[in-house]
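Presented below, as structure tokens, is a lone chain in the form predicted alone.
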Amino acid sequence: MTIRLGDVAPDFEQASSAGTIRFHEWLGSSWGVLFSHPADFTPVCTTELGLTAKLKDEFDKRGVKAIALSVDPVESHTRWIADINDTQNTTVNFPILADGDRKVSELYDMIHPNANATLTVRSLFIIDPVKKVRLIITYPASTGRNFDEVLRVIDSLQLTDKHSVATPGNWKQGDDVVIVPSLQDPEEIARRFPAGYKAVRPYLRLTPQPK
């Protein structure tokens, strides 16, 4: 199955480190973000896993939950988490999947066969209240994930949900953002964006971040 911008996110109903997840039903009404690893014991997971427990409160103010996969069983996780914890100086505080049956591998496509047969690729999703995929980065095995530019997207996403705005590359909270070409009534633009903007084209017109 291929997932696209836009689908709905698969349900399903998996074992994991904190029990069986029903995702739909776990998720609720947060944002998401379900990031995928090869196996237990790798060394660039562990590091991922363990900034993702230290990101917690950053996540919060977000509203969003975090969960992992790995191919691997409960048992193997539970002995990863003490490594991890151990190593990060964290404690792990997110659910980890246990896909030994690959079930929701295949719902993402994270198995490409030219990568590996059996593992999963180092996939992440972004995933809203509506439980609509708004982000999806497969990475190398050999680069570890910035969650930076994760916690930069979910910050995108939010703003530009309520906002009739796009931001601008390597934006970042704070920072000047586009007004939308859709959006051109002088009236409307004048109540949207108190503010005001700079048009440095017609189709480019900057103004601050709304609050």
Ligand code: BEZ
The other form holds:
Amino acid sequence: MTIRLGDVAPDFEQASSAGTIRFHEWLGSSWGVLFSHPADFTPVCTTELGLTAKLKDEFDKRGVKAIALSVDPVESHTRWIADINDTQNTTVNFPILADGDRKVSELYDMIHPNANATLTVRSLFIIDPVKKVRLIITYPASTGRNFDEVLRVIDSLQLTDKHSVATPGNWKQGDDVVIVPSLQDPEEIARRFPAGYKAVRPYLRLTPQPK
Ligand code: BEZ
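What I would like now is the form predicted in complex with this ligand, since the data block earlier showed the form predicted alone; can you produce it?
Let us now look at the entire complex, which starts with that chain.
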């Protein structure tokens, strides 16, 4: 199934290392990060899951629940989690879906047959509190993802959902943001951005990040 930005994230029920997950119910009103791994007991995946566990406080601050997936069974996940905890010096604190029947992998198009016929690639979806898909990234098995970038995108989405701004390339918390081009009314701009703005071009207006 092809999933595009703005689509409702498909719901599913699947086994996991933390029991059966009914996805929408499990998400509740939180943001979600759903990310797939090629297989258990693989080195890059082990580091990615360790990183995600260590970032729990950062995810919690932003109201985000993380959930991983690989096509191996729960029993394998349980043994792998012990290894991740041991080797990455952390405690895995989120579920890993056991997608042996490929139900979720197929629903989210996580198997790319020209990359690998049976294993998932490194897909990652950010899902907002109304269950809309807001980011899709796909990495190859050989390249681990940057979870600081995932947090950065969540910061951008949460900021731009609240204010009439967008975030420039390489933006990070505290940097200036851009006023969206559709906002043209001078009174509304003054009301929304009391700190003022700098028009580098009429279409490129920078303003301090709103609180
Ligand atoms: C890994 O997670 O380390 C990995 C998985 C599949 C292919 C290459 C690396």
